[in-house]
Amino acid sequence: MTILAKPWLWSWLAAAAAFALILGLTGGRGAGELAYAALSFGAFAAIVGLGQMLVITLGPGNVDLSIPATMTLAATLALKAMGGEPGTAFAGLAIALGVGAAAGIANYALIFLLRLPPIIATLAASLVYQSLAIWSNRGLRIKPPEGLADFATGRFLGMPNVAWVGLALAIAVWVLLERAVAGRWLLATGQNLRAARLAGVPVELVRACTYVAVAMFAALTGYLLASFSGGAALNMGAEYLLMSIAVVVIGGSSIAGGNSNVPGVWGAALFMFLVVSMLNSYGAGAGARNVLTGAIIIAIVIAASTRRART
């Protein structure tokens, strides 16, 4: 298979084209600042996208709509527990990841025990998580500890620290999918659930672990985003619902399940930031951005369906 046949390549080419277009419109000014911003904000979309990719890999109908609420709840409880006190960053991280794990378990319990479709289960759960975040927040905006804020906004070897975190997670997910038994179980479950079960794959354990994983990815993103932006806001995760799905689809992963593209998620995250940045420079509002994102997703789904029909 040639490099041009790799599905993830196109998201990187699109990101490069968007980057070149913006530089062309600005006369080449601010290339370094634009690249740094793309890596910083793209990292948050990439991290939640990696989790959403794992769930979508499970097969048709699998998606987590509770990501924004999980992000908000995890960030709110973590920052409230830390109280801005120095030396509490790791305790806050543990709380955030614990919230994510609990949310993932609750989501899967609704799916498995009540036999609810994942879309309905995670949407209903998100209302509960958001309500808990509102109740615990009560209008307060607690700042993260100074050391944690410095880490979230800092850089290492010229690259944002949050981008390094996103890169490390991407490598870990790639190794899981390509080299680990658990990854082969996940892909087999997404390709054919019944065949995977007959082959001895513990499909329910795989599904449970996947829903816990996506919630923990969302919780980590909320923790980092709140630390980056100076506090947790009740609407901080809103834009990541559509974004988490967009980066998976644009990145080349199959919406039918059983296939994933880790590099493509990062390329798509950078592309989406650059597109949003370009729209913002022309004064486009959130509505226009959402319409464009939805149109991109629909176009890619249609293109992928047409390609499958021809083959």
The other form holds:
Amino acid sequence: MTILAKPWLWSWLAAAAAFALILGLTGGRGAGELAYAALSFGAFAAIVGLGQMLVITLGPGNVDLSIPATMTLAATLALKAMGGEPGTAFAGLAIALGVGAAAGIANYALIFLLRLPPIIATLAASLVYQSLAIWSNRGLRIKPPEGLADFATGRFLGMPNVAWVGLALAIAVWVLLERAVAGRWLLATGQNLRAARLAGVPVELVRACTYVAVAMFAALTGYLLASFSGGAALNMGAEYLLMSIAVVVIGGSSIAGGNSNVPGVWGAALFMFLVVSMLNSYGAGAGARNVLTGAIIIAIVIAASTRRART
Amino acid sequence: MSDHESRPIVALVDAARHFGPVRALDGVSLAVNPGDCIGLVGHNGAGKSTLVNLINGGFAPTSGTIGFGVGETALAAGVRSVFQELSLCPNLTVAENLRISHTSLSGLNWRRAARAEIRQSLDTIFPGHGIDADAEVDTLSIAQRQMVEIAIGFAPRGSMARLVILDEPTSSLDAGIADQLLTHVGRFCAGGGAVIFISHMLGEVFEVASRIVVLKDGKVVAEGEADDFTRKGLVDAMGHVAPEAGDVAVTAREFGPEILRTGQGLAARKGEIVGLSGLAGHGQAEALAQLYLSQSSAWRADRTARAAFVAGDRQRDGVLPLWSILRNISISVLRQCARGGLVERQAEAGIAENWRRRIGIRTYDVTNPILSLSGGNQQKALFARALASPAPVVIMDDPMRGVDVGTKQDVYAMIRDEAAKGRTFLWYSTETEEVCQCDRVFVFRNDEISAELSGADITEEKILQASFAMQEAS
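Form predicted alone already given; the form predicted together with the partner chain follows:
And the full complex, kicking off with our chain again.
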């Protein structure tokens, strides 16, 4: 009863079911490889998903649609600065995170100073970020430094390094939300902004930090993804727009805000990768794959909301 | 009188409602006849709201039966409810809100019919109300919203209201408007209607009720003609030892230096209890919210807040609905029970448990959701939130809405105690009796301070005078 009431359980069950369906098709071969691939690709979705979860927790209307552009811009600038030279990995990381922080501050400035709805503000800003990336990239495809590429594609104790990064961030976010004063402030703000303000919560500080955090999570993902795939590409972030929102919703966080769910994000990230590979292994084309992915997301949102309505 | 008019409008036989292990209502029998005005009293969490929800069909009884004189359902029987938690849609106009519960209004011109009906109802109950039927509800003050809600309850809405349940109807109304309501209730019952009147203001209950039912812990503990009860007997039956309010003679006390003064002229000294009065909706709540916002920042949280706020409109300004009672209480004191940015949960639980006992929040476990509490108990949790914080100034926006008599006395004592220790209170109340306990009173009219009273000048008469004075002059 108590374990069944945990909303994160469902995304993990769904991931396990998708995993089993694929293995059913292959007759059980390649289980290790599949799990490894799911952890590698799932990590990227999980990291952007954690950031998006924090923003969605801020309450209705809060969402960051500039995640793909921020990923691309951060990756492009970082790889350009590193120029493939060895020993520049940390400088590149600092640049990526700096780009993320700047994008987050810019997003929040638009929201706070111009009073734009976050959807409009982040979407408009993302056009600027994407243009900057195009302008600075000019069609170049710069390879990441070798050591960094090795790290991004490497493994430790049998698990991909990027998954370790994603796990560490998940634990950090979980501690923040469950134990830290700042996390309480975030959750209170998401439930009722006015009540939180009148209870002494510095709500604008909370909102600013959250928008900066999501952009930095996106920048880090861009940096890791570019290193993982051998260079930045202008469309590298495209699929992470829907992905970041889907993993939050499937993971069991409330779209209405004030309630977030860290383990669910990871389960949902694995599930999303496994669904796509399942459809691939059943021979579905790109079009059918997109339709089915969309249908699955809708089905899960409906299932999640009816479950909540009953309790 | 035809046959069905002499039958009870609603009759409950041994009706019970349990929520898990909580026996919110534990076997109640009650018949409401045409012409009855039943005063329903009991402390917070006694089961009053649950009883209302059984009668109006909001909950099905766990056991026992509910029968109606006419038809099968509460709706068909003409049972209407006016809730303590206001239930209007804020984004719709007054007339459109009437339409929601008046489903037979249809056709192209339904808005005109709705406007006429709500206007008529408002005019009958609250002559001179000044509410526009086309105003959107969120532009109305909380008192006006309550008036609209009451008017919708009494409106014919295609059939006829036979039983109107009023749950704390006067909690945000000032004395003049409340009197209009009580008069209308008397008229309605004399015309063969029935009313269940729930209130913590015992004076009103005695004024309007023909029969009084006392609930305690989900059971009827006393029932009888209103004339057979005395105020003291009623309080005793409710089971809360309340000290007489009369013995708190306002003694002249020494205050510290003036610690705040607003552009409007609102001022307070250290250790002083400052009251805000006047007719409801004349800018008192806004003045207090502004004062709080100016005393705190949306960007910074000081280790020790300069002010704490107790909301009156608890859904809008106070309760964090997804959280437990514990987290709702501790949100303003997190900085005091944290180390290295992390909340010390032992300390936090200690604070919440301590305040649960001190202020008597009726729950056996503070980790229960805040929404599991009755309205008055939620209000107590908000009190605990503010009093637990070390803020030197406590700002209270009509904080006693829906709080029972016994708890009020406890809270008054707590406030006086804290004031004696040097805390400053700013207290807006729609009840003159509460305002009269203050050391200094500012009376508001049309968003301005029309009088400043202190010491022996604080009387109901002078407050009323100042509330209306300029109106007469103009």
